[in-house]
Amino acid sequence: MSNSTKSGLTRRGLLGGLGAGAGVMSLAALTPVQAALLPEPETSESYDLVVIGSGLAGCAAALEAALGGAKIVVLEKASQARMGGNSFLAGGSFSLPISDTAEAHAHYVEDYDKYTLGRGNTEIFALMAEHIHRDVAWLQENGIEVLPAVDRPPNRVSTATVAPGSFAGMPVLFRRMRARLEELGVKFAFDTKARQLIMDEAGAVVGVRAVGRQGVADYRGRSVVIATGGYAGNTQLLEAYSDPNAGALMVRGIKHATGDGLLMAQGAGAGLKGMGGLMALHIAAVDGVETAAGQPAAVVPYAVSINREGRRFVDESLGYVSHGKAVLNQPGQMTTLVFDQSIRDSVAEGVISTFNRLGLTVHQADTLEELAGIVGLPAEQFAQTVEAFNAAVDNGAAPGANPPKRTLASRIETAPFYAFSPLVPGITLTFGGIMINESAQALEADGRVIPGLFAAGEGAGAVFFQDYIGGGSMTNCLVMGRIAGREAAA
């Protein structure tokens, strides 16, 4: 129910979301600069729940709390143009085990804990085990269709995408999300900056200070769940977590993803963790002007990658985030995505689909050596290259090749010949942020409980180190999203 009083900070305190500090504020702890940057608001709303950001993460949590009755409002600091976050722009493809069976949880959690170099949150991978092939149930049941799951080796998960397809079928997602969500009474409030998170005199989060296009305004609620998203639009934050350089990095996903959520969580007494190198970044090698759909993850697995002096310097079987990451220590940061016709038949032809619908070219040639002068490498060293990779692959692996590859190696062989270049590392999203436990429970760096605190989706875990299994971080979303909405409503 929604009102319109003045309230006094008598009564509960108030928590800034640029460091203010941990730690209940009463009146007569605020100092007039801390006073000063947000006044205290003439409107208030009252609700059940209120959930911070319009991601995959925050519409399920949003959803599952309506679907039990709560009353809800969602706060989304961009336009209602821009709904979605980094969901929008993602592929659309969650992971699964292969089967909802224990036996195949298992061995998805173990893919995954060793995708993440044995520290990731295989807590958090056991939920996403147990739950994902419901969750994507449920999503169809609500109106959004899901395509049939693909098995995708050489990892023990499958994948089923959004339909219509990658890419296209984020966009599809957020209308019916939206639409199920406004008809179940869900509020949405666009152009709304939550800036600092209220809490009572128990220590109890109980709303958050936004400001948006009529003001500052308070939105209370029993609960509030941080689904924000990452910090990968936040140049200090990058270079102060990650690396001093990591600033210059493109940034695929959404530019607003500043870690607003994050900062806003700390200042409540919320730990943060998993946040710091080059580890915690999810980096691509991807076209440079469609840095979001023009990504070839699902080739960079079967094909070689070739550096600006003709050379392989990565086991491209390793997946498309170590591949990324190879490619930051490459001469000009760039690469060239080689394989053939044998290829492009079993694994390429949705990505050319994809790159020739965004008008991207794909490079293609009769001859290895009519490929590397279209893509500007050095013809002779490229063709020693490839031809010193085909001599080495033997049964689907290729142990003596240069660097070895251990797995999905094949010849490059048969014309013609195809090539996605240049491509350029960019940040698709970021790993690590604020400390939750299995019930999307905001932490302390301590463990302790933040009552009233939930967070779910790239922002909170943390989840992922090094890399993930692609669709990982979708699933993620969701089925954190969804035990976030239920517990925070509960």
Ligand SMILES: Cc1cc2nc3c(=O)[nH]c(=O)nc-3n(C[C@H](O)[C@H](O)[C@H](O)COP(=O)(O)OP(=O)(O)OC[C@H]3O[C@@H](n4cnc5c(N)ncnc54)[C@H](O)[C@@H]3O)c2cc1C
Second form
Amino acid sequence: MSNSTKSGLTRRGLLGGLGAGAGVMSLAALTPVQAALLPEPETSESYDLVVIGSGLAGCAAALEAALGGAKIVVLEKASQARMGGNSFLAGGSFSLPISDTAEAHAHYVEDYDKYTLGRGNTEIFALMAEHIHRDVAWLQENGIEVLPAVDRPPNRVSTATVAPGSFAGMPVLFRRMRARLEELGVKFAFDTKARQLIMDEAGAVVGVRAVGRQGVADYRGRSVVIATGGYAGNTQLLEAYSDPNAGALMVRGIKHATGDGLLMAQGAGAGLKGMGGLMALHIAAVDGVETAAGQPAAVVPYAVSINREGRRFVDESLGYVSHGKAVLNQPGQMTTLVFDQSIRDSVAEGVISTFNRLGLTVHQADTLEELAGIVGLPAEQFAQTVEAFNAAVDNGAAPGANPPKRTLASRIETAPFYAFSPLVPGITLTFGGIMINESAQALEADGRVIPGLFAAGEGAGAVFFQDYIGGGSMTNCLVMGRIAGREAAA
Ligand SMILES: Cc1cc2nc3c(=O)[nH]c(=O)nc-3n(C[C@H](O)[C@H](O)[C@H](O)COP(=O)(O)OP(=O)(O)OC[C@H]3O[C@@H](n4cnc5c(N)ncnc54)[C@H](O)[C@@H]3O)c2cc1C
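Switching forms now, from the form predicted alone to the form predicted in complex with the named molecule, please provide the structure.
Whole complex next, starting from this chain.
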């Protein structure tokens, strides 16, 4: 796509209206407010494509474009040692349709639609379904090993994790990814924070003004891909958009996920979507110290979750995000996830070995009373709750339990008994972001394309809403990152 014009341009008048009017290369190249803040730098480098952010979406965009022969720079505000953003910290699971058939694609999209209350981005779910099997194979062709997919009932979705396994694979992915990108001639500028998009007089984005160790520099390109992740580290955005108290929530990932790309895109006229309320946050109940890997998501749907008063409070089978949000409303905002040996044998072994590797305690006792004592819950109420739940289990569900459990219910009866406790809510990712179309082009609020500007990953597309099925964000980053790289370099 050419940078110069796409729709006979309309933004020219807008910029004029805002008071610009000087020469193309200097002040008028930026919005007036931006131009007032950073001086015109002496250093300016030229590329085909400038990618902002070295996480999964940014790397996928850069790799796709580099394989097509484009000259690329990746700007990353963190140091070299902290390449990869939240993607580096991730469990490393991609969600996939359970097979690569039209029927399985449709089921995948339906399940994501259901989880996101019909307010997620169905067009992007469809792209994820269509591309992810091929895109995982593409990672493998580029030297990144991914383990075979495992089905994740009750959803019609499977997950495939980067080798060697959960919370161990992403550092390996980034080592290989960086080597592969450098082999293809991609330049990385670490410790370099993108501060402003540069626009030409036609309103197209033609580069990025950034601040690095050497001071201010311009990185010019025919296109720019914003892949700066989410805004869980930006207290001001959380308080303004999500909830006045959201700034106090624990953040599981990097604290420098401050929504810079969203704000830069907004400065260039892009619309934002899906930012309002706690519906825009992914919250999971996790260990309070090891907030990243100390999370038992795979066990939640099968276990019983019990609050400080000794009572259940949520249908655990709805998944770990519904569960995490429900914990927000519990006394002390904490919970204890209880399961028995049968559940351990069927689904919990992987999580237990991660907890062991991290040195986190997995509580264990021969009786439920003893377990209640160890984790500090009122023993009598705890026993009553488990007893009532067990009595309500019927054929894999517990419709008569309080609250009911619609599926994946099994009696907690086979000693020894286990608990992850205490678990507290933390923000995993943010759902709101830059409006984009199916080609990952950034859009103004009225749907107009902003020439030269693309966005992908957590901070683009408002892909999810309220809830999400695990592995969806990495799938979105890979699929939309590749699309952004291909379209931006075209
Ligand atoms: C602990 C944890 C576990 C997770 N596990 C999973 C999982 O298993 N599966 C799943 O689907 N999702 C998971 N997620 C969510 C998922 O990891 C993220 O949504 C996804 O990795 C975001 O990727 P991204 O490329 O959009 O952004 P990121 O990976 O966050 O990368 C953005 C990069 O942009 C850089 N940047 C930001 N602003 C600027 C700027 N102004 N200039 C230059 N650089 C900038 C940042 O420093 C960062 O390196 C997890 C999240 C967390 C926190």
